[in-house]
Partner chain sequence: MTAAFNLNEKNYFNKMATKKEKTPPKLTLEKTPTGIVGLDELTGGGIPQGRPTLVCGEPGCGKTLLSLEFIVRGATEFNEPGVFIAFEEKSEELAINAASLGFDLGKLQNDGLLKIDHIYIERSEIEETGEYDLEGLFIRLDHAINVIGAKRVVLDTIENLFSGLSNQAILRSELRRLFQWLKDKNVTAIITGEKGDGLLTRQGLEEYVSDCVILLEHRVVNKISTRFLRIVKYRGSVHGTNEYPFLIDSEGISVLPVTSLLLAHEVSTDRISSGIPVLDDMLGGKGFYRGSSILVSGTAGTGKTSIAAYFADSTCKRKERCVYFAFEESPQQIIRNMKSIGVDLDTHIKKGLLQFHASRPTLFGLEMHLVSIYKTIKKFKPQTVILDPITNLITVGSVSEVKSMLIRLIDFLQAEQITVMFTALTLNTIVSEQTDEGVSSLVDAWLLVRDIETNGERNRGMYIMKSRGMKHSNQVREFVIRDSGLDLVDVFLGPEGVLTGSAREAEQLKLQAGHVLRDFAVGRKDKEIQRKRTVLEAKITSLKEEFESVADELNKSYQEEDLRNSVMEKNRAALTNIRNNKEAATGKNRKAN
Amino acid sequence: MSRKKNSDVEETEGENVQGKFVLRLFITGASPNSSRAITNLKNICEANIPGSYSLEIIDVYQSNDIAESEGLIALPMLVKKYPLPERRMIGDMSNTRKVLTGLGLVPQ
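Just the structure of this chain, alone, in the form predicted alone, please.
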């Protein structure tokens, strides 16, 4: 299973750590869309919630069991686990405003 964590945040095992955002980004290998989604999401998080998030990147080619249990419908897909409510966003995360809205940082 290929998982990466933001080095500034301790591993959370899917649980919130003192108000931090818990994010899971599901990707398909090293595809261009996946690479863009990773870069865009990291940039958005560092610009808006630096040090206040954990990001788990899951390659569905290497983690089919997790992909199936999450009921993924399209990739790349970001799942905001915490704070509630859980939200799902599809795409390369290039629309910063939509990502911030999905994270609950900008009113809808």
Second form
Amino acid sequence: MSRKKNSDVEETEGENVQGKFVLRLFITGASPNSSRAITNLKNICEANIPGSYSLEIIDVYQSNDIAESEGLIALPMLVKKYPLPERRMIGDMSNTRKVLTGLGLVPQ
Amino acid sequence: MTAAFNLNEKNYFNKMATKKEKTPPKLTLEKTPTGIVGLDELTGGGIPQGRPTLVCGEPGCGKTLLSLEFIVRGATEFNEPGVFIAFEEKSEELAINAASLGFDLGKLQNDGLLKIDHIYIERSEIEETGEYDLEGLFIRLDHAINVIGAKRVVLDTIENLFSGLSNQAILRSELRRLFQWLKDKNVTAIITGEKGDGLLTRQGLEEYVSDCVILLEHRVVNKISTRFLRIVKYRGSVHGTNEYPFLIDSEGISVLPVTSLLLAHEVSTDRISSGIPVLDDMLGGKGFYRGSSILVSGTAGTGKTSIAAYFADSTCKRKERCVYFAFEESPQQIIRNMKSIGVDLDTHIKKGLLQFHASRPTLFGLEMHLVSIYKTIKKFKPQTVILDPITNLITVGSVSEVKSMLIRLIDFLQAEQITVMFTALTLNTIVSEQTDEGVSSLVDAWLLVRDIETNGERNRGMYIMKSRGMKHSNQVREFVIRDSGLDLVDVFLGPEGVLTGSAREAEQLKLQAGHVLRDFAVGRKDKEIQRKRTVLEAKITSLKEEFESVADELNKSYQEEDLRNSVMEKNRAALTNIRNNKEAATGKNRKAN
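So the form predicted alone is up there; where is the form predicted in complex with the partner chain?
The complete assembly is shown below, putting the previous chain first.
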């Protein structure tokens, strides 16, 4: 399983302390949706939770079997692992409000 | 309806035939056999290879089962591994469901012939934040196909995606992409879809899958449900266009194709006995043709079942197999009843030559009966089949339905060279000579057993209404059931017409009495003549005697006369002499004088 890690994330990854967001983004190579999702998500995170998140970006093309194990269908998909509850969001993250709701930053 | 249906079938087959003759092997559509009984005949070899096929229908009509069987048969019979993407059921649930049909999914999965992937989307767990695609599904599918080298794919039921995801535009474009992708992958796919309002599927999937669409239906008519399968379209191939009933049983799905309406089956000139020697005599002395269809019709209690049992008995005695489908009586009942006329069916059953299949007609629909008959025959391979009686089938279908079912059955049986005997009940109220199923035109031989009621007595008369291709008697025979068995007796043709039963017996007795009386009278007359002769002869003798006595008398008188004459002559001579002497003396005297 090879994972492309975002350079921004690396600095925060080591110190994965409580209160930090653990995010995992599944993408499919360099498809337009994937690129947009990465950009949009980064912008949202930087604007709302700068420095207190770890983002792992996984290219499903690189690891075929992860699709089944993670139950992936629609991509790109963002999984909020922490804080609980776990939430899943699909799409290119262009709807900021929905992303924020999904991350639990805006009350539903 | 039936006629049109026949026509279609014929055209279809003509096409098939002409097509077969000139097949440039390159251009024909490659087909993947499904392995489902009947479906491959219907589609002329299977579903299009390397293309998606849509199977749609209402809930509970057998879509999942059909697609599952497609995968399992592919894996077990054609060595083509398959991927089953389940959107509805979990892999374990599927395995349990399939086990009831005798499919061991676990084993197939271990053998690398099957891969089941359960795909599940819960709308409430997922937030849609913009544009997305279903690449995840593609990747999963691709992975599954590659892992086992799958040739077959089932997506059951992909429409569930529509309930999990809300962006219809994306879903639609993604589905279009998916079906194209499946074609590019060159896997034969079945996609199932739920029937929608006015559409074949709820989401209009038929729009995307245009190569082959199979519609399954589940209809309840007269409280009896029957499943039907219809091929709505099949691009690039001829196919059966009608609705075909299908059956789901412990061995999976069997579709009964009506493919035998070719009317081109082999015929046999072989003759088989009906089991009743006199009946054989009536049929040109040899009995029925092998592979022909025989109808025995008659009113209630005319001995139709007995004739059928005799036929079964004679079949088994020839060491041939016979299947007896009873729709009215239980096998035990028939065996017991037939023992009373000297037919022992039990031994044939023990020898494995005879099989009984008893079921109430209302047990399931007409088509199901046909399918189960078909299956039984395929399995047991009998030479003779008996259906007793077909009349009861009318309770589960209309006349035309029964007729169309029987057409198909007869055709199937004739193609297999199986002789079939139907019994049918005719009701007195119905216009006579017509069986209510209207099968009389279909059968090759038709025996009619009729009640002849005279003088407060009911007798059975049997005649052969028709018997194709053989000389047959046109005479009514009296059909007698005795302890020793069935017999056909010549009816008595007297001056008062045709007599049967005790009238016949009485007439015969009368005749016998007449003979005796005449004999007696003749005897008396003879004696009288004898006596007369004696008298006459006696008279003749006496007359002769009389004559002789008269003759004697006459003779006597003659003799007397002669005698007298001679005596008188003598006397006269003597007298003369005397006179002469005297004269001489006197003469002398005179001379002297």
